[in-house]
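Heads up, the chain below is alone and in the form predicted alone; it's given as C-alpha cells.
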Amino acid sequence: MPKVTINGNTIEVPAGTSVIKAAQLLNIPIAHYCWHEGLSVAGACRMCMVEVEKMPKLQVACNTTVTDGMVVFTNTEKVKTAVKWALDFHLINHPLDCPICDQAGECKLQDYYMSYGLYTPEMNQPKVKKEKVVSLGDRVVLDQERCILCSRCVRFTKEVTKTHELGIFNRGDRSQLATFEGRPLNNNYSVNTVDICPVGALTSKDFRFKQRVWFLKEFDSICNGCSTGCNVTISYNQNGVFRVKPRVNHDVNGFWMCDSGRDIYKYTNKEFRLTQVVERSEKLGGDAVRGKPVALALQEIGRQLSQVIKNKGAQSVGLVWSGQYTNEEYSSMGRFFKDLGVSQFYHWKNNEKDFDSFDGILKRGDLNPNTAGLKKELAGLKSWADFEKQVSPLEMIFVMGPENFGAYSDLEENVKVIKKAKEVVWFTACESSLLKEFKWLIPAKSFVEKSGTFVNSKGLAQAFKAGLTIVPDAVSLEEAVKGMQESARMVS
C-alpha cells in the first residue's frame, strides 16, 4: 500500500486511491465541486488544485493517483492563487442572489469564497442571463443562472439511476443544464441531484422556501420507508420535521436514498398525528371522548384485558402486528401478552403482491423498516389470511398499526376486516378517518421520537436514537406495556 504525505501528515492508502480521497481520510479539506465519491471523475471544475513535490505544474487532486512516497501540499500560495482564479471564473455569470437562494448556508460557493476569495471581481463583461425556476420534473427545480456545470447531476442519472434525463447543452458561456425533450426528471431518486448539487442550482420543490437551514437542527436516524433501512439525517426545529436526507453508509444505502423515503417526515408532524387518546362509548359508532390522560387509558385497557381473559380465556385475545415498530417494542409487548397466555399473533403485511419486489437500486416492496425484526422477536406469526378466518370470535384485539399510512395501500380494505372483532385497541401515530369507529385509539410515538433497533432486509441490525418530541402524549409500545401491566396482573 502506497504512503502519501499531505501537508506533513503521512497516511497509507490502498493502491489506486486519489489524492483528494487520501486528503479526505486525513480530514484535510481540498476545495472541489465536480468530484463526488459516489460518481466517476470528471475533472471539470479545476478547483481541487494541489502542489505535488517534483511536479512542475499544479495537479487536480481528483484525478491524480497516489504513488508511494508522494508529497502533496494543499495550502501553498500557488495553490491558493489557482483556486482563487478558478472560483472567479465560476462566479463570472453567477447571480448575486444569496439572500433569496434556498442553498444559502449550505453553499460551497459561499464557503469557498470565504476561504479562498474575498477579492474584488476583475471581470467587466455583463453577466449572461439564463432561465430561472425551470421545473425539471415533479420534485426538482432548476435555476440555470446558478449552475456551475459541475455535471454531478448528469453523471448521477447516467451512472446510478441509468435513466439519462439530464445533459449539458450548447457551448461556452451559453452552456446550460437541461432535460432531454420528452424525458422529465421523474425517477424515484431525482432529489439526490439536489443533495449533490454544490450550489443552489437544483432545489427540492418540497423543501424550497420552507425554512432557512440555520434555523434547523439535525440528528441521525434510520429511514422507516422500506426494509432497506437507509441511513438518514433528520432536519427539524420547534415547528416539526422539514426534511430527510441520506447519510453515507456503504453497507446499506451508499450515498443515496429514494424520493418516496424523503416523504416519511410528513407522517411525524402534528398535522398528521393522533395527538390524544380517543375513547368511544361503544365499539362502533359511539361518541368519541378525547383527552383522557394516556396513563389512565392504559390502566383501563389493562383492566378490560384482564376481565376478557378471566371470563373468555386468553385465546379470545389477538394481536395484529405491522413491521413498523422496533425490536425492543416487539419484545416487550410480545413478552407481556405471552405471560398472560395470549398466543393469537398475526402479521399484517402491506401490499402483499409487491412485498418481495426490488427496484434494483434501493427501494423494496416491503414498505416496513423492521419486518425482519418482527419475525425474529415473535417467531411463528400467523398470516393475515389466518386472521381473516379467525377474527370474528375474538373478543379483543390489539393492533400495532402502521406509522406511515401512505405505505399501506390496502389500509381501508384491512380496516374492514379488523372491525369484525368485538373490541379493538389500536396503537397509531397517525390520525385517520378510517379509524373513527374503534373503541380505543392510543397515540404512538413516531420513529423520530423513540430509540430502538430496526433489522433491514439483509439482516443488519441498526440502532437509532430519539431526536425530538412532537406529540407529548404519545407512547412507545414499551411504555404502553408498563401502563397496562399493573392493572392486568390480577390475571396471573
Second form
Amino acid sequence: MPKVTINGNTIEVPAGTSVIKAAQLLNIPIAHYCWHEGLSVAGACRMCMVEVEKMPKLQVACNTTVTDGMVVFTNTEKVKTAVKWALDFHLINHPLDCPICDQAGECKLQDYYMSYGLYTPEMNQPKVKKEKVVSLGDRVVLDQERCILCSRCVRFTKEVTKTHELGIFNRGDRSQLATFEGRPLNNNYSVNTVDICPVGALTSKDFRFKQRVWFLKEFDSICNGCSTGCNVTISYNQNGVFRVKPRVNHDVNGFWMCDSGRDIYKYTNKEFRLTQVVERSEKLGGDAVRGKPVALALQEIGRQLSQVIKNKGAQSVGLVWSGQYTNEEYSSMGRFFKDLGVSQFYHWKNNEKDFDSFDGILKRGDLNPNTAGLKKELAGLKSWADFEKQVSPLEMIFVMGPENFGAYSDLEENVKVIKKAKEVVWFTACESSLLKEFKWLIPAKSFVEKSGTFVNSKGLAQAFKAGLTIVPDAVSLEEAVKGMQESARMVS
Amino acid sequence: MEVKLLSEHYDKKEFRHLEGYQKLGGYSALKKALKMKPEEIVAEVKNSGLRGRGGAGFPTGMKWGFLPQNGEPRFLLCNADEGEPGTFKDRLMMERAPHQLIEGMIIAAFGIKSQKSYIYIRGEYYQPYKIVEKAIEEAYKAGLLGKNILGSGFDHEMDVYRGAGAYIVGEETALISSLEGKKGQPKLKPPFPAVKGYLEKPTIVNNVETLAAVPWIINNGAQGYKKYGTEKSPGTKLFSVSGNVNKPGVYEVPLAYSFKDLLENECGGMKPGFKLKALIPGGSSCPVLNYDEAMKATMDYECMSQMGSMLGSGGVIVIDDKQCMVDLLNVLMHFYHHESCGQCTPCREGTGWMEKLSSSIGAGRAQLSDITLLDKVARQMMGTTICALSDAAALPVISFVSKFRDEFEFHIHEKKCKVKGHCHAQSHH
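I have the form predicted alone already, so could you send the form predicted in complex with its partner chain?
After this comes the whole thing, all chains and molecules, with the earlier chain placed first.
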C-alpha cells in the first residue's frame, strides 16, 4: 500500500486513494466544495489545491491519486494564496445575503472565509443577477445567486437516484442550476441535495425559516421510518424537533436517507401527540376522561388485567404488536405477559401487500424500524389474519400501536377489527380520532424520547439513545410494565 | 520565402477532388504506409519531431505512443474546431485539400491501429464541412476508406461531426464530451484521452494541420521533414495572418522564419499609413509582443517561449498603431467571458470580472488601482483550472497591461483614448 506524507505526517493508504481522502484520514483539513465522498470527482471548485513535491503546478487533492512516497503540503504560502483566491472567486458574485439565508451558521462559504479567507474583498463591479426562490420540486427550493455550481446535486441525481432531474444550463458566469423541463425534483431522495449543497442555494421547504441553526442542538438516532434503519442526526430545541438528516454509516445508508424518512420527526412533536392518559368507562358515563396520572392508570390497567385473567383465563387476553418499538420494550413487555400466562401475540404489519418491497436505494415497504427485533424477541407471533379470526372472544387486548399512523395505510380498517375486542388498551405516541372509542389510551414515548435497540432488515442491531423529552407523561413499554406489574400480581 | 510542403497545390482547383489529388501525387503516402508496420509509422512521425499544430505544440509521435498496447478499440479524432481568434488555416486546408487531411488520418489510424475516426468540425464551418464530407464519400467509393483498404486488410471508417459553436470544444477533452453528445466541457485529467477518451476508450485527438502533415512525412521521411525549421521546431507551419497588412492570408513557411520577413515579404508589409505596434503571434491566447520584440521574433516554439509568448495555432494578429490596446483587450475579454464553459470557479467568475474591469477602464469609470487589480485577477486565474481557457484569458491581460500600461492609464486619467481620441472601449459597457 502506498505511503503519503502530508504536512510531515505519513500514512499508508489503499492504492487508488486520493490525496483529499488521505488528508481526511490524517485529520488534515482541505477546503472543498465539489468533492463529496459519495459522488464522482468533478474537480471544478478548485478549492482543494495542494502542493505536491516534484510537481510544478498546484494540484487538486480530489483528483490526485496517492503514489508511494508522495509528499504533499497543504499549508505553504502558494497553497494559501490559491485557496484564498479560489474562495474569492466563489464569492465575487455571491449575494452575501447571510442575514436572510437559511444556510447561515452551517455554510461552507462562511466557514471557509473564516478559516482560509479573511481578506478585504476587492470586487467593485456589478454582480451577476440570477433568479431567486426557484421551486425545484415539492421539497427543495433554489436560489441561483447563492449557487456556487459545484454540481454535487447534479451528480447526486445522476449517480445515486439516476433520475437526472437537474442540470447546469448556459455557460460561464451565466451558468445556472435548474431542472429539465417537465421534470421537477420530486424523487424520494430530493432533500439529500439540500444536505450536500455546501451553501444556501438549495434549501428544504420544510425546514427553511423555521429555526436558525445555532439555536438547535443535535443528537444521533436511528430513523424509524422503515426497516432499513438509516442513521440520522436529529436537530431540536426547547420547541421540539425540527429536522432529521442522514448520518454516515457505510453498512446501512451510506451518506443518504429518503425524503419520507425526513418527516418522521413531525410525529414526535407535541401537536401530533397524545399527551395525557385517556380513559373511558361505564362508571364515568362512557365519556373520555383525560388527565389521569399515568402511574395510576397503569396500576388500574394492571388490576383489570389480573381480574380478566382470574375470571376468564389468560387465553382471553391478546396482544397486538407493531414493529415500531425497541428490542428492550418487546422483551420486557413480552416477559411480563408470558409470566402471566398470556401468549396470544399478533403481528400488525403496516401493509401486507408492499411489506417486502424495496426501492433499490434505501426505502423498504416494511415501514417499521424493528420488525426483525420484534420477531426475534417474541417468537411464535401470529399473523393479522389469525387475529381477525380470533379477536371476537378476546376480553382484553393490548395494542402496541404504530408511532407514525401515516405509515399504516390500513389503519382505519384494522381499527375496526380491533374494536371487536371488549376492552382495548392502546399504547400510542400520537393522537387520532380513530382511537376515540377505546377504553384506555396510554401516551407512549416516541423514538426520540427513549433509548433502545432497533434491528434492521439486514439483521443489524443498532442502539440509540433518548435525545429529549417532548411529552413528560409518555412511557416506554418497559416503563409501562413497571407501572402495571405490581397491581397485576397483587390480585392473581 | 514560403516553403510549400503541404500547400504546394492549394491554389489548384483539381486538388480539391480525389482524381486531381491523386494525379498530383495524392494517396501515394497511404500506399506506402499500408506496406509498413504500424509501429514504423509511429516511429517515423516521432522521429520527424512533428508537433501538434492546434496550439499546444505537443510532440505528435509521443502522443500516439501513450496509447495502451493492448488491442483495445481506439479512436482517432481530428480536431477541426478551429476557434482560436486569429486562426483560419485549418479552414483553408479543408477547403483546398480535404484529401490531404483524409489521407493523413488514414495513415495515422493505421499507425495507431484505430478503425474509427471522426472529424469534429466547428458548426460555423459549413462550407468546409460540405467539402470534407464529399471527399470522404469519394474516398469510400475509391476503396480508400471502409473494409480492406486498398487490399491491405486494414479497415477504417470515417465520419464528420459538426460542433454547435463553442470555443472551448477546441480543447480536446471538451471535444470528446461534445462528440459524446454531452455539454462541451473539458474533462478532468487524469485519465488522459490516450488512456480513456471518447466513449471511455483510448483516443487520439490531433489538429487538422498535424494530420495533414503526416502523408508528406511518410513520403519524404522524418529526416526530410527535419531539414526545415529547427531541431525543436522541425518542419513547416501554416500561419494565418490578419491585420492591416497588404496581403493578409495563410502562408506556409519553415518554422523559425522571422516575423519581419513574414510581414515584409509574404504579407507585403503594413498597409499605407499604418505602422506595426504589436503582434499576437499565435492566436488571441498568446501574450502580445511589442514592436521591438516582434521585429526580433522568429516563428518557432523556442523563440516564442523565450519571449514569454507562444506559437499557438499560428494565428498571427498584426496590430497597428491606429489600434487602441484597451479596446482590443475589451474585445478579447468579452470573448473569453462569453466562452468560458463555467465549470471551474476561477475561470467562470474570473473571466466575467476581467471583462467588467477592462471595460470600466475603457469607459473611464475606473481608478488606477483597477489596472493592478485586473492584472492580479489574471495572475490568480493562471494554472488553477481543468483546462487552459483560464490561462488563455489571463495571458493577454497580463501582457497587454504590462506592455501597454500607458494606454490603460490614459483611459483612466483623461477619460479618452490615447490612440484615437475616441474608441469603442469608451462606449463599451
